[in-house]
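Shown next as structure tokens: one chain only, the form predicted on its own.
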Amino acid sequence: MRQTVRKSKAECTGCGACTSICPKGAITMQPDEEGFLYPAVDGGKCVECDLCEKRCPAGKPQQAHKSQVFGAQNRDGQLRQASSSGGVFTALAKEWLGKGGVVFGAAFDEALRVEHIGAFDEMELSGMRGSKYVQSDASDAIAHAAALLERGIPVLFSGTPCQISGLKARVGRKDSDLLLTVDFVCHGVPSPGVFASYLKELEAKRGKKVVRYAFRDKRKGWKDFSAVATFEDGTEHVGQQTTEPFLYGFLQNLYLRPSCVQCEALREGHHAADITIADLWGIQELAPDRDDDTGMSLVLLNTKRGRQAFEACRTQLSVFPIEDTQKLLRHNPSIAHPAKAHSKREAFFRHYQKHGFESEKVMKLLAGPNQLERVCTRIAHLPRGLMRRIRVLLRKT
């Protein structure tokens, strides 16, 4: 009897399609001990057609494109503050909108679980703006674009390459000119049940609901972008990239999806979007008579609908070539590389299912070893010889 899609749990992205693929109904998303969603299968329901296995994307080679590369950031300075890097999804969103189409991207829900929307008009694309360094729940969200598109109703979908690509498998060969599809450079995604015990963990040290979280706070700067909890009071709880944990935790790879570690996605030209944005870093080496810290974004054109939708809402945006892709990759490894678990990863989970997120205890696994340590370290791994003639010496002390 099935009880779950993939045979190895790692190879599971979480991306949701599995659950608008059933024709049961049989799947649903649930979290494990590490908090992140996995599909459960209720048995009594499943007819055994193996059509979610068939149709899961995870594993499958993503189609391999040549892409223009571009940096681009949107004329309005307001709307750019507001975005994570230079403000390009917000051009293309609008230039969507205005045809009639919808956009889906996450968005924080009331209670501060980060879930993928729909937009119908401007006004709502103003939660889609923004990192969330959490894994959203997008299974909802596949289901309705899909239903949207068998209707003749254009549809823009943005989030990660695994999220595109459970969409696409959801949409099958009913893909169209009236789907555009936009993936970001993804460096991985952290649980959700995590993000939500630190948030619980911050309501109990200041004894106040936290009502707004911003990843990407550019006070500072956008290369030296803040994170930023807001308390139902007004007061805030800022941290920078190496003092706030959950932020630090999730740079330092410390609770990534077990998949993102081996995620081909964006790799080698192979791409599951119309279009990709990311930050663009190394902006001060790249183009730097362009770099305002105000945020700029990458840009890689994949397809024909990628190029021209960009072209569409060009006249939004300052646009400019970018051709040292050696340069490029060197300050923007994401595209090239997945990222690797961080070695104290086992040793986070097991505390954290029996303590829940706990600051104190992130910021000790994160830190480097100690003198002590060092000193004991170097000890460990000098010759067996030397180890003895040194007790003995210590002996005769």
Ligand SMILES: Cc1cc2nc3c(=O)[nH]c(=O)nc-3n(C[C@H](O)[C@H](O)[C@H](O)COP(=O)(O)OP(=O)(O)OC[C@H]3O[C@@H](n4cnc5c(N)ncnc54)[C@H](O)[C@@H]3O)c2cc1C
Given for the second form:
Amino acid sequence: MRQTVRKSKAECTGCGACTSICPKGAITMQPDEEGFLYPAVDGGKCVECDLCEKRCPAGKPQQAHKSQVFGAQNRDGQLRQASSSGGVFTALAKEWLGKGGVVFGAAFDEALRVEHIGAFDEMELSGMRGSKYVQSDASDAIAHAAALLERGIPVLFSGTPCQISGLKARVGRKDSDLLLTVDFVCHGVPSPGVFASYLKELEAKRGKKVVRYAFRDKRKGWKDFSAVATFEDGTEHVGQQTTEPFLYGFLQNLYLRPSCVQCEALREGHHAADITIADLWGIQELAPDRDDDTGMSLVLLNTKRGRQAFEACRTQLSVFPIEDTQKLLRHNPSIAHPAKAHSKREAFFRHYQKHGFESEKVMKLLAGPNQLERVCTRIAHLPRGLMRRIRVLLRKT
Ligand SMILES: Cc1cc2nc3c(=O)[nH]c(=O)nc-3n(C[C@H](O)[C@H](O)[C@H](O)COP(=O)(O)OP(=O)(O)OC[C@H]3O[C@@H](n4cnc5c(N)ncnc54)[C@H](O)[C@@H]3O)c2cc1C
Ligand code: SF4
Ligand code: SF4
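Now that you have shown the form predicted on its own, what about the form predicted together with the ligand?
Below: every chain and molecule of the assembly, starting with the one above.
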């Protein structure tokens, strides 16, 4: 009997589709020692039909498409403030709810774990707004979305590119105009276990519970975003991109999922989603007169369904076409290339497994070696003969 879906850790994206593809309910998602979820198979239930293997989308090439490219901003300033980029997700979602659909996206639960939930009205969209730089557990949502589609209910599903390809693998041939998929240009996802450990450290230091966390607070502007933890008594801990240890570690690729640094297949021209959204970094060069630093989205329309959905919500948005796509790549390399793991990733996880997340250690790892450590490393790498001569010289002096 199998114990696991036979995907290597480097391949498995953790999309969770296999949990609902399995007809015997033999697969659950379980955390590994780095805090990422992977499928685990209950050998007693598995009948070795191999459906999980056959339908798993990991590493399978996507059909190529040519996208139409736009810059866009939600006309509603409050919505824009609450969104990470230009608030295009909310415009698409509101339009979808208006026609009786259900919207799935990532939100924090009460324990500040990130998971995909379904929204049936506009109020329920608020928790989905804003990027959470933690891998979301989408396995239940993928199963629910597939069940709704089977009942003829329209579904908008928003998630990472690999979650969208997982959903498509689960839905299979039943994919229809009832389903609209929205992904984003993806830098990669950090470990949920590491984030939980970071919050624990923050709570222990302050002696109070964190009740809310925002990775993309815009109080200093869209470009210079901050991370803000709100405690139970209403006080806050505010950190910047290079001073807030968890955010800095994410941006420096210290604890991304192993599959993220190999993720070539779901990028430029190969997204599984109908629409891809992102930050329009480089706006100051591309369209300086539109740069008000409140958030601007990049929108890639990948399919006819995507173009129709964007057209339908266009009155909520201020939109302009983008011709120079090469400039986009310079400002947002994740459009075309996966991130490169930080050279200290292994050292981080060795320490994490013994001590949990320690902000001081993370900042030290990210700062690199100090001058004395650099000199010692250089000496250690000198050729043996030269080392011997230096030792003789030192003994003589
Ligand atoms: C982990 C991660 C990495 C990203 N990397 C880049 C990048 O390299 N370059 C770039 O330009 N943009 C990146 N983005 C996308 C960008 O940050 C915005 O989320 C996107 O532009 C949408 O902005 P918005 O204002 O339209 O919507 P918002 O209101 O900000 O909505 C956010 C949407 O993202 C979804 N979402 C939030 N967190 C997660 C999560 N953890 N997993 C799955 N879905 C989630 C929500 O369901 C919602 O649909 C990333 C987002 C995430 C979550
Ligand atoms: S379906 Fe998703 S979670 Fe399951 S093995 Fe494949 S990539 Fe991993
Ligand atoms: S980088 Fe690739 S594998 Fe990682 S979360 Fe994004 S789409 Fe999935």
